[in-house]
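In the block that follows, a single chain appears as structure tokens, in the form predicted alone.
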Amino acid sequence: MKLSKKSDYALRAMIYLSMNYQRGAVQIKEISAKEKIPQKFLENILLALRKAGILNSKMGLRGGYELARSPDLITLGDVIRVLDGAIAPVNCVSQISYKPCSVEVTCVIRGVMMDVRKAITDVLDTITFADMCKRVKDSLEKKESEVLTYAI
């Protein structure tokens, strides 16, 4: 599995929205500037996530995008599937876009690819955006302590 640029940007935007969850709607131009994501590309990504029910949008002066539900109820896998589709490395092990191959019954590679798919989805479907917020905060705290160590 290779993460597309679209999913990479979507995950970064979702982390930003999750970090600002209590604040409410955030404008696209703010997310674009803070996360260094091209604004037009981001508009398409956020629209896809809104259509999938992951985001809500608000019009008007205080408009923008916000999470449709709490960050602890949205996983990385939820977002990646909206933008990239199936997570499986090959179609014959996909749960979403399954297509049999000609030697599926005797193929030993398929068994390994099923294990790969399971390992990937076990991670992506259990890590939430609340978990990602915690990782961001932990990373910032670590950087602060490193700066303090060097300053002393």
Second form
2 protein chains.
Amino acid sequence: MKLSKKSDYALRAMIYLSMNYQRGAVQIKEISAKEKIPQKFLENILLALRKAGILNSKMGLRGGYELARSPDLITLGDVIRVLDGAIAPVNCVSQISYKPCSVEVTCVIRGVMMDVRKAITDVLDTITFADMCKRVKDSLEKKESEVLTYAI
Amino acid sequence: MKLSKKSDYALRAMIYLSMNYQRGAVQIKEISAKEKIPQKFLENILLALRKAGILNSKMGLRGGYELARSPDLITLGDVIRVLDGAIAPVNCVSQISYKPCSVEVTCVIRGVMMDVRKAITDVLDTITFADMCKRVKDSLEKKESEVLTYAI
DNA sequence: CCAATTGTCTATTAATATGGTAGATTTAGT
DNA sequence: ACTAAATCTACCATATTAATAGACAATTGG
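Return the form predicted together with the DNA of this protein as a structure block, the form predicted alone having already been given.
Next comes the full complex, this chain leading.
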């Protein structure tokens, strides 16, 4: 039940690109440095996101990556699915058995896991990277005012 | 974001033991056979649950395992935490940094993951094994009535 | 055109987690 | 004492995760 490093890095890179939307192509190198993500690892991640149609890339000098569409049209779920595959913990039940056997309780577990999946996706498929940018800005403002308060 | 085989087996064994609550000690061998779980693997799992205080065991002849308390006092979350550790996907952010740096977006991801954790635990910490027993019985009744319908 | 820069692709590696097994030991009932 | 059960310690194979290496392709500025 854990977010992989890959998805974690992907989210961070996506937030960075969202904060820099309309600035044009941003280089892997820059994202890697600012977000402290191993560059070569990040290459694979961004490549996967490009192949999934979430990012666009430009090769060569002054090339880089940028969002393929507006941040408010990309959800966290979109990104996590690319890196980690399906979000649902449903493969706990591989094959559905139709035997009306009194100890065949797997379908019951399956039922609960469907609920869990829904609970997760209700969060991840709702929050967009535009929301994330807003949260970043809010948290920065809050921090600044806190600093001010402490200074006084 | 996946339930481990270990937790899956644990849930199944726990449902089995809940269905057989007040019958006294049940042997690993029986659970293993009925739920088709590798016996030696199941040993480790039940041992972990006993050490966590969720099961009681009796050694020796006619020994076995039984719930340490009533099924309605044990939640799915209790069990999963024992086998898979913390449910929260929060270690995506290891250390909290207080730098008010404009690209320090980790805390924002952390915030979302707290929401996800809450969504998951709202399900898993609410459903008890008594509920699971009820679901098993309901699904059996439903199947029987379906069979009847098809037979007519 | 050329050289520098940047993304693309294919492998490989190291570390860790997962799923499962083996066998000796302890405990308790008959 | 004998037997059936849990317990403990250790091990192994495989898969996944996280990360790295290096050759290759495309683009642009000069």
